[in-house]
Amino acid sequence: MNPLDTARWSTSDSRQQDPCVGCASKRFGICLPLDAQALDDLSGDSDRHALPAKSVLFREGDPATRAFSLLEGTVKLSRLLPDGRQQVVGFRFKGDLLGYTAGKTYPFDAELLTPGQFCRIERSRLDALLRRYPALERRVLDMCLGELAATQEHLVTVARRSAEARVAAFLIGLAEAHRRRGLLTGDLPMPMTRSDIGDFLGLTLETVSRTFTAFKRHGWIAEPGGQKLRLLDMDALEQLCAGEHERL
């Protein structure tokens, strides 16, 4: 059995236990615009499912028939290339659109780094349901472009930024995306490897882990266990994004 089949959501479970309170996707995600009738319209035609860690959403190159609002949990997007190797092309948090794309195909994996639960809809009933509620269509163009943005600063930093400067920027933006959604509280999640960090800011894992070790070295931050990081010294890292900072 698919194990996207063994938690559906029905439209009438969802009336009874009312989901959508507290959910991330109403908080900050693509229901956030949504009344009433259009959050019952959108909550009877997803299904909601909780998956474990490492579970693949989907395949690259597979049929671009569904799209996934991320409830819980970190997903990593990743294309294999043509020489075997593995390039990450993001990370997806709690409240984030994963698999709508102009394509008739999935351009990339998208595998939970975490547990993680989410809603699925068929993407011809999204697509329905965008032509229905002007909020929900502008909701999901801004969260579009938002990732073209991000995705548009990634390649400044990988282009012009010196290694260090890259994990730093990394470390920056991965704080702001949990400061967005609330979740930064205390430590920083990390469920990502070093090596996943390297091929999404094109170093190796030796020149990720020797950053690590230099910014641990000056007190920028501390790991303190569990998949966790400590920023310190935000400052210092922002600085040498900025370049006022010497290479270490």
The other form holds:
2 protein chains.
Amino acid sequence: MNPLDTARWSTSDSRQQDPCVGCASKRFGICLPLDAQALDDLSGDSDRHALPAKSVLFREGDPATRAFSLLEGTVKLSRLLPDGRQQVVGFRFKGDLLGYTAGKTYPFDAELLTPGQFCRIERSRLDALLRRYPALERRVLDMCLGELAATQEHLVTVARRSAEARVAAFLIGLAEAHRRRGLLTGDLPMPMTRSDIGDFLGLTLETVSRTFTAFKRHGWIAEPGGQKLRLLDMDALEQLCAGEHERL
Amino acid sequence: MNPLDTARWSTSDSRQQDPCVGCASKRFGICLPLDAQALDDLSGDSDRHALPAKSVLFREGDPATRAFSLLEGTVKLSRLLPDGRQQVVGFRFKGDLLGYTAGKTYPFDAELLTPGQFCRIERSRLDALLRRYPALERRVLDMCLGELAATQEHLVTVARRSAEARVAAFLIGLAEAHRRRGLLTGDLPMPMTRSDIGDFLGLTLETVSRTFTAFKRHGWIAEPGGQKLRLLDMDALEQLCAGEHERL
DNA sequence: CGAAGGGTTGATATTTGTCAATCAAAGTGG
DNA sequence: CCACTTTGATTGACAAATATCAACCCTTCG
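Swap state to the form predicted together with another copy of the chain from the form predicted alone:
Full assembly next; the chain just shown is listed first.
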């Protein structure tokens, strides 16, 4: 499972999304398996928001009183370490559920990297809805299992792969995540900084920068500017990812 | 959350376990929140097994047709990498649920490190039970959320900490996992090899060995033999874990 | 008794991190 | 509109952590 794409879209196709009714973004995100009645309930309980880039949805340690269904934008999830550095736990994209956790407090910060839109719902109400609509609870379980598989996949990347392989895996994962959302517009948006990527992959920003430079030198990627990225040679990236060491 | 102790025991106390009825190990593992009727159902659908050390419960890629509730023993979960090495994704102890995944196939191998006992249930039947008993589904969701938090915690350890800090974190996590299970017998069992630990922490077995030696030299731990480990100075280990660099 | 598995230790190589200088782009305020 | 600051990116020289390779020991098990 792709560590950058935790969602499982089950049987339905994510692209056939209806316009958002109230806030309950029909057939989308967690609401995918709901019937009309459940959607109405959810609409009553949630509300829609828009925020600019760099907004913080919640912080590690805050009481986990709300969950968020991301409708638009990219979010960075990160934990603050005792020594002041941060570990980026993951990135989230449209359709992902944020902030529904096991504990009483959020286990990480959630920060928008781009302007974003999302539904917000009180946790207590979401819990009540889960009890009322088994299909919804099942969906949350599925998303959780998917997220778990993705995190384990990412663990393998961070624990065992070389710097080049990690960056290659990141790029492939990013492309995959966008492709599955039906956004294969050629250039993929990459709003995260070298530092974000390093904190995600367990590398320093300098190492990430050097690796990007090397990839560009080989003609495997290009950065046309405007926070865009173009993947020119997926085969090369996939080989690197698999561990075939082409020397940089 | 402790990466070696994924279970969430909710409100009840894990130690008050009844003798196992049929296979459905009342008040234990996933069955903790079930009433008598549900336990009966589960008993009819599952069966109990014992296996010697080094047995394989399932392999990565096998169709995920069964789930396992571990009653006794320690299990290593690992993924095989293309280059032949392995990444240990986690260890599981009594009370943990194994093999209930999002995908159609198991995402990792599960291998017993000690002799073990467990309940086995067909996945389709477990799914049916989940639909029938919301409390059980809720419990599985809780366990999944707990596992996710634990994996993220472990990710931080592997991505950002020094070798010493990783080993210290491992030892503390192991102690914590056993303590929560009510097994504070002083010496904790440690059936995993240096290689297993290295594959868990993203280190080589040599680095793990050297770190153990250093810890023993400082008098922080002792290995009385018989796959046992004694923690002599938790404070020192916790400091290392937090990043205060006492030089070895 | 010999082989195999696990553990320890040393010498050396390699990767990646650290520190530092510089540059470009994007805001910001007068 | 233009300094001025801030943020992100790049690159180099160097240091440090960890991996790699290799030898050896001990215990267990057939």
